[in-house]
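Next comes just one chain, in structure tokens: the form predicted alone.
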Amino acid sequence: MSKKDKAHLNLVVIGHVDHGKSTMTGRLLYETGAVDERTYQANKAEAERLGRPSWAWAFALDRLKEERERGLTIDIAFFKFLTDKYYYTIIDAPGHKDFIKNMITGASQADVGMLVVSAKKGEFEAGVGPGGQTKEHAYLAMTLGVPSLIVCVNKMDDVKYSEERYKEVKDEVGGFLKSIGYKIDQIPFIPTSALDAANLKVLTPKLTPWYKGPCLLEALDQVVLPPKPTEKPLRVPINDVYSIKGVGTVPVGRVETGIMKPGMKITFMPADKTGEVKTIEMHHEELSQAVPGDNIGFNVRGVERKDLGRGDVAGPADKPPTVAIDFTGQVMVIQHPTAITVGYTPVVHAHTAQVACRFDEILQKIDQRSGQVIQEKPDFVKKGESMVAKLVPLKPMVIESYKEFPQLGRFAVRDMGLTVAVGIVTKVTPR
């Protein structure tokens, strides 16, 4: 089967800086035939020459200079591979936590999550410990709806594939997950090293004898795939926007829902500006229709580049995006060093758009885990609670209701460099 018939998903990579999320990418593209072995060699000689050996595999990824010298992954990479039964391209997501911007923007794209844990003694107790970045990326991944999820327990190379330590830390994590709402009997936990492909192609019995359940591939092939909401309106969220010479206007997203064809009609909110389809591309070739979950690029014609930006959102010129005087959410403070009040004006994250936010009321504080109401109206919300509030944005923002478009109705409320809140959008008052 070549790439087209298969089904495209989108798997982003998430867990705590250093977990050897790069490393395991890596190795998995070489694995799968995505990097050569020559490209693999060259990576090897560089990381040897810079005294980092085991950097090589990271190396297919981290194509920015800076990154080599850094040992940091900075931008979100976009890498293609075909399992037996799908086409992925995965998004290695950031780890760092300056860049959980990007992490939140790949997540919100992804349909499956690879979260990468080291069993490695200390690394792991500083990803999930406090400022730990396991558990606010597993966070996000729930709240911004990634509907899979895999667990690598890495690095076990480190403790001589000890199952003690692997189902140490399974528990822990999982009894994490599982409190905020993952169904942890679907989750594969697999027990991997990316440096001796341990479980990642096929499985290692010599290493883990005592592992029975599926390498990371299958895991991969087993994953589910959610029905593709076509039959909603179209709903774009730009990405980016190019003038290319003698093509025009191009704006790239992803597809949420709908169906994008050339002929149609579109306006982009809230830009509000109304053009025309000529064409579709991904990854380079033409597309007669593009369906939810496609990165695409597409040319329209009678709107310039200097009118669209990253956050506006393409749908039907008869069933544009909603543009929000304001919203009600349901928003699970993380953590913020008091609390949230009226008045508090943080940036809200939603799709692609980043727009600064007022909390002008404050319904009600909601019990997290069985969403019964605690308070109506309380002063303010701190760190582990829930609550129902409305927000104003202070520029026009697409954002809509999550019942109505899940991908457009989940936001990340950022402040002093953190993630503070997360939230869905349950009503939108439209302008």
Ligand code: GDP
Given for the second form:
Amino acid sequence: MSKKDKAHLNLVVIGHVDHGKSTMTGRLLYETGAVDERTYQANKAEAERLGRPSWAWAFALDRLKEERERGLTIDIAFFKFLTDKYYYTIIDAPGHKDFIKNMITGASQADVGMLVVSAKKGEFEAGVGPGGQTKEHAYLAMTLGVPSLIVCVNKMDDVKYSEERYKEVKDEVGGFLKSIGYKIDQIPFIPTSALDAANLKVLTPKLTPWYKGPCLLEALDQVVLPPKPTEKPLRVPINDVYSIKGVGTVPVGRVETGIMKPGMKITFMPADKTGEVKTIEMHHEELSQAVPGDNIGFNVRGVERKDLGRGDVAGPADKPPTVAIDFTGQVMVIQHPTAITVGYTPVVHAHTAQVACRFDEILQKIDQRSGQVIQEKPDFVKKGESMVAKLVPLKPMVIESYKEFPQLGRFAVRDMGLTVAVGIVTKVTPR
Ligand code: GDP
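Please give the other form, namely the form predicted together with this ligand, since only the form predicted alone has been shown so far.
Zooming out: every chain and molecule, the one shown earlier first.
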């Protein structure tokens, strides 16, 4: 099967610093043939010259990261690998500055998260302890809506492939994933060693005779895609609107839920304009219907270009998108020089909309690592903390509950050029 016939998935690699993300990813790219032997040999020679032979694998990734940070064009084939069924792209890691923004806006939504957890004594404990990123990244993946997770219990060579240690790591991480809402019976926990290539491309029963699950490549191949939400009401956040001679008004956007067909009556919110879909196009081809995931341009009669703009959302005339008077959400503060208090008014980015919103009430402070309520009605919430808050848009804005419309129910809070917080919407008060 060629690349073209395979479904495409975005993979994000997460986990605590030094737990082996780069090494594992480099090795995976090599094992699947995405990094050629010559490049690997060059990296190996360089690593040996530095007296750190194990770094050879990570070098592939380091070069990539560095070039990406510097904004250089890089060989895109480098981040891609194939399994039997899928064609994977490795996307930004959480440390990358645009990661959260890209995830929120759907520019690079991850379908699968690979959580790398070191089993090494002390390292595992640091990753799940205070300030550890193992739980924080897992929670972020949940909040940002990464549907599938694979856990690599890594550096098993360092603990002599001990089943007992594996179980300890699995129980703790699994318990946490369950507490934040992941279905852990669907998550593979693979004992790996990026250095020994244990259970990566093939199972290595000599090292882990006690392990009966899939190897990493199999697990990546066995990912089950969530069904396309075609049953839900149509939602198409608008990216751009054109007026084309001889055609008319053509909004462009991505179908998030539902189905669009010619002849349908649709309403744009908050513009509150209704028209009829005449034709739908994707990649210059006319479609008889558009489904979730399709990036379309559609000709709509009865609505003028000047009435619409980026941030509007199209939906069925009888089930139009929700315009919020206010909305309540779970918000995690990623970076803020001081703290968030009631009255704070940053810009909220949700789907294609950007609207100033005021923090109207801070209802609860939540422990970011466990999801437990730690304080009712706190005065402020700092970096690294989470809250339940009510926000009021200062201009009409479409926002939906995360549960019903995941892509329209999560948001980034931006201020001073930074993403200061991210959130998911739990409740909307409609206009
Ligand atoms: P990252 O920060 O998560 O990307 O971690 P790196 O991939 O840079 O790895 C951090 C250190 O752990 C490096 O010195 C690696 O050589 C080492 N390392 C990575 N994977 C393994 C493994 O499976 N076993 C052992 N023993 N060391 C590993």
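Residue numbers count along the first chain shown, from 1. Bear in mind the structure is a predicted one, so any value in this text is a computation, not a measurement.
Between rigid parts that reorient between these two forms, a hinge sits in the chain, and the option from E48, Q330, L225, P406 at that spot is L225.
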